[in-house]
Amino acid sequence: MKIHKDNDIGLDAYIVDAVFTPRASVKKQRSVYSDLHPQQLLATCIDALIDRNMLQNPGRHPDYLIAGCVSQANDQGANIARNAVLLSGLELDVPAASLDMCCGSGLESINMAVARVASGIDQLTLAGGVESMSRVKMGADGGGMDGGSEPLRRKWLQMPQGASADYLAHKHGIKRNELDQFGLHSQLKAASCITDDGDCFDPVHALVELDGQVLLKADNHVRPNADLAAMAALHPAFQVYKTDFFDYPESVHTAGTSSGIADGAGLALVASAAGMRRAGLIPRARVLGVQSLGSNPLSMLDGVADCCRLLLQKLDLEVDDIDLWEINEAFAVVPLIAQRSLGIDPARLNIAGGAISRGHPLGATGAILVASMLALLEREQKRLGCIVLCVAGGQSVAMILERTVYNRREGASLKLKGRARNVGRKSNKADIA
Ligand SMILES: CC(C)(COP(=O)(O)OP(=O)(O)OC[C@H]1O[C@@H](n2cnc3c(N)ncnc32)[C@H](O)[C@@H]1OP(=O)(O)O)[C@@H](O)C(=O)NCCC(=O)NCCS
């Protein structure tokens, strides 16, 4: 693969804005979106983006909408993306598209969106996903881990991702109390976000309203009152696959150290330079570069770390580069391993929690963690932002971000130290002018 050592890194891709939906867990009493139809998620993302950036006006008109959604089938079948575009504030002749790349769906179609902007055939993407998991159940399109293939199955015998996080434990040797300690430790960091006065991602949020009701303020899958007791006695999730599939020792994750089932939807607006122009928006963000990465389908949600490693070379960073990262908690071992293989300062890691405290809608999650990024580097005044997914099938999906010089807030530029000088050195003051 060519490696890019060019200095001026930046893609000409933007994050203009991006939201969405506080996170709903599907367990009864808390499952607030059950009642809502899965277009309805996405559809109150789009009108949130309408609403904060004017896009009914002159010269703002998207061109494009792509939505990942995992469980294609039922209500979130018919191209979903398209269905949510009628059904929202855009004008009939913007075109969509659905698109299942298992978890990495949401962070894939931004990705995508980048690059049609990027490459000029577009100047203004709403990209992102969603996913009802209480209306559509995961692995309701049928298909499985590989679409009942005996052929493949025959070459390559896929575990179910649960087994997968057991089996990868045991590969890495992380034991069972460092998981715990992984979930207790999400939960604590995202409880510690959600005050009465609210949670530190209420600036990306895209409430959703049932009969001029607010259903839901803040993610509430979370458990603020987890203890590590009470989470070494739970009992493991996965057990059951086991002796059907792969002879690893033991089974160690739990509830509590794998992603909550949740709804939820989030979606981001890209614009290329010309676009900013063409509808005078200014970004929140630029995207350096993406990367997405084929790994060993049998341990396959151990490719996270080989796929941050790839695009840091591409983009000629260090890890210590990049202040925030956001590796979702698919299971606990996926960004325990990440960031061990990696060397990540614990400390700049999924630093409001994750998926295993606050959900993981599958097809949203990756543009949930977009919007969750770019409210984290505006609120600890940060510059880069690492998100990665792993993805079923053995793959997993990237973005590098940097908050851009002239933000919304700030209207001054940042003070950049060191060797990271460089990055993105085309500044977005000469690109939007
Ligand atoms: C692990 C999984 C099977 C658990 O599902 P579940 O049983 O419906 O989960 P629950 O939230 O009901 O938790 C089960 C029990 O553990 C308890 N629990 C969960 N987290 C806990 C914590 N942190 N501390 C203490 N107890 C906890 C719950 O209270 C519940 O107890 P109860 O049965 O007495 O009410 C499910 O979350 C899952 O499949 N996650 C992974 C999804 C996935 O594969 N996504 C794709 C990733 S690649």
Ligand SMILES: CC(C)(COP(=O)(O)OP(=O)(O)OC[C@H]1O[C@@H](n2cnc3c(N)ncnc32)[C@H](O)[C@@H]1OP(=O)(O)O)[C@@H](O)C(=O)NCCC(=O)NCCS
Contents of the next structure:
Amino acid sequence: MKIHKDNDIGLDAYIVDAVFTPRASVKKQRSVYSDLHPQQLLATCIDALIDRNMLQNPGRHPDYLIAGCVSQANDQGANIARNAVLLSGLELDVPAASLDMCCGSGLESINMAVARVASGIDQLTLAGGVESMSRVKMGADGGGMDGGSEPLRRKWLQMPQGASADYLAHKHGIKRNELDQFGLHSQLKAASCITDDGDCFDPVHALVELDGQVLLKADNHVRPNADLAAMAALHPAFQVYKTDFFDYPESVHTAGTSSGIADGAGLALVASAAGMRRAGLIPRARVLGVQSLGSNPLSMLDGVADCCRLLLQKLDLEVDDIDLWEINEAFAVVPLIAQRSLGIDPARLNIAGGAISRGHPLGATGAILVASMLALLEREQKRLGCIVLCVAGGQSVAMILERTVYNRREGASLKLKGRARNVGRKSNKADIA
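What's the form predicted on its own like, now that we've got the form predicted in complex with the ligand?
The text that comes after this line covers the one chain and nothing more.
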């Protein structure tokens, strides 16, 4: 492992802070956030980062905002990122853009912010995503899988993602019981993080209020009483599709092994070293590298391992160098295939559950996983974390973070390869050694 050897590894890009709204489960097209415009969910995250990092002060104004959103129609149309800026406490001169990379939108937005600050275009950038799946239904933009393009269908017939998940389970020999076990473990791990005293993600929550009342204090899709018998009794969730190139015997994924429909938003404050010096900010993590990769659109969900492998190679890292992995649980088969292919220790994978147990607000999830990774690296006092999501159309997007600050309130030092980074509440200058 060559992290920081001769300062040749890692980007001039840091995650100063990140937050997300607790994910609100959508049942019968309603959630606890349904009475709020989705712009308000994103604005809640903006205002939380303003308050936590005093971004209203001179010299701390963000230079740009990028927000992922998948169904950019109706309430989520009209450049939701810019309208959230106008609704929030940000200055009017902060420009904003909305981005759609399907399920990877939230992370790709942050990766683009990383590129902007690392290149010197910006110094401080807000990036993340939002999705109100109760107010704007999945597929509301009318594009389907391929925009209704007959020429494209003659070249690539893209199947629904659920069908792709079932096909991949058959292709890789993953049985229904193994998927059910994974779904159950996601629920149990998530439930273990939520206690009467709070949630493991409390440090990165941006609580949503309506009429002065907090609507949700923790993800409410979690099922703490889940058991294997109940999982096994669930009916298959998807129709079996058979084509000349796409054949499998049965549907094996259920509601218990597929990501939950949810509302939510997440946002990160990304900065360069110069931006942190300018604003007197302290980073929680350094971005070592980011990666996006295309793969076969027929088996669209199995490119995650290759995306991670490419990023690890670029950074001269091994799989075992990564302390914590967040592989988005779009379907149980996705992290299972990646875990097998890469040889990931299960004890390092999705240690607080994932989208199966916590919900998957499409455009927000990537940003939520960045904030979650910060909280988990700090709680576990670990060093390196990898976040990766599969993306419709045959794509994947990933990021590797290195923790730099693990106690923002009291101050501490983290030794890295013989170096120490000292931080404390009185520090007004980022330590970027």
